[in-house]
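The chain below stands alone, shown as structure tokens; this is the form predicted on its own.
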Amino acid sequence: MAKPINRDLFELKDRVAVVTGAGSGLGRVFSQALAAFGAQVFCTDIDLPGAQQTADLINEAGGSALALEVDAADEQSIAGFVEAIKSAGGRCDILINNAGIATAKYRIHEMPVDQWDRLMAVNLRGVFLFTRAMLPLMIKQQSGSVINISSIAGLGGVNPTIPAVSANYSSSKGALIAFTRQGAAEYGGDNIRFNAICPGWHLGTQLGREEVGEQTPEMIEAFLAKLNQLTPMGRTGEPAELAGLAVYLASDASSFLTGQVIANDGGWSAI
């Protein structure tokens, strides 16, 4: 007999979640959302004060969170985190690979090699390192959900008249989609699911701070107007509008969903 369908599908009680880049922006939203549905959340970030602020917000709201300083691009830093999580029970049910950076805007022929390498170290290598570190725990449990935060920039090129995305960023996010699908193919038999979220223009994060620093208020206003014009819903998104999707992918509500790439973009990728 089929189980009754109820709100327990989204319940995350007794599950342990790890969120990278949890100190601000989307990482903070994801951490708070998972905690609101009962998960114990490890808020990791190279910015420990930011991660601590996220954890404090969760704990003050009645949730359970711990902040830890972890550099997603540093193998030894992640190894230290693995020891910390093992000492706290040795579980990882949910991994959200959110940590990422964006450099100032460059065309391909003008991009300094060090800016390419710096971004790839966090956006792609960091996801690999964190995932590799958490998979043995998930394999032992025979369950887990890995959620990679890609971007609509990983689904196709971004018009150069929109001064916000360079080839290093879009390439890293496109590679995350391939990494997600390969993970789904390799670990489906271990009941570990891999899915990717491709946010559209969700403002209110620190992702574009390097580029924004070079723009005048008038340039930023024109940029926002352009985004609104090109988005079918006529506006940019709020970070909180990704919370429900993250909970869905983390929970049993998506128990047969793996290898999928979901754009949350106000219709941007539909045209």
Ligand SMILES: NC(=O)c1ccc[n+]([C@@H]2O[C@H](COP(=O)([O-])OP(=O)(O)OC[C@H]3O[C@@H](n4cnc5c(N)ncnc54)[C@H](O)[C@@H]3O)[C@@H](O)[C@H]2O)c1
Given for the second form:
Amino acid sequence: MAKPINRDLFELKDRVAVVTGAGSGLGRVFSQALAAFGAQVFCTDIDLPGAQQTADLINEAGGSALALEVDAADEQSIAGFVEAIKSAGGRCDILINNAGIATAKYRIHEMPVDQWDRLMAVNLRGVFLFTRAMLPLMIKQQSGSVINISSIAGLGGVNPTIPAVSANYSSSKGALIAFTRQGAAEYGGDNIRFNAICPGWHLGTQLGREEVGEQTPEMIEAFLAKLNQLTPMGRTGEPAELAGLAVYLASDASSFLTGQVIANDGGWSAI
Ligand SMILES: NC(=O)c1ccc[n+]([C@@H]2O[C@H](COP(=O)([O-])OP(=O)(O)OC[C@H]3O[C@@H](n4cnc5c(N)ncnc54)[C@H](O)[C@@H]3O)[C@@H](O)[C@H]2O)c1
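Next up, can you give the form predicted in complex with the ligand of this protein, since the form predicted on its own came first?
Full complex below, order starting with the chain above.
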């Protein structure tokens, strides 16, 4: 039967969504967006009060959300979450691998090895661990949408005059693109889609707080001016400007779209 073409294309009613790093920034926006379109959302984060705040915002707005403390970098913590989701019905229709960190900025030859490892443990190994844990549920359902939050830093090098982004961060985000494509190739036959979002500069989140370090207000102002100058749209993005793309990739509106990498960046990667 032909699929209906109407506003229900974006409907997420009866879908169960899991968002990692849901307690702040983009993860909060993704959680709220999926809930606004009807999904029941598990808001997971290492920061439980933050995740609880996200769930409260959703529930107060008439949606359905539950906050859970889960460390995306820890196998045992994820195993505990698998038990929780199994006892709540055992579905996972949408997984947004959003949890991520940035370290202080280092040049490659000066980067302490522990700063490389600490970042990779969350940004790359954590995505593998979470996806590995949710896939059996999706395979059983024979459906699912995995959305990996990469970055424009995964698409190309960032000009060194910009005081943000190190090779540990960009390498983790580039690897997520390969992980996304491999996932799409392996699980397309199970009707499980893998796509990646590469956000450009979306300010107002907690990311980069370690990078900001000792910067003066003047340095921050110059940094923001540089971002505007290098972005064709002449401005940075707001976290809420990612909501529509997440709903699109999570819903039947993108039912034949897999293995794709979409930059939401005001044109940054177009030039
Ligand atoms: N904001 C941007 O401009 C931007 C641009 C490109 C990519 N991203 C990516 O978007 C994602 C979200 O970033 P954000 O800007 O909202 O940052 P943020 O710091 O505001 O949010 C990240 C969240 O992840 C959580 N987290 C960190 N480590 C975790 C762990 N081990 N387990 C579970 N949760 C953990 C934090 O507690 C926090 O709530 C990240 O993957 C980031 O790399 C952001």
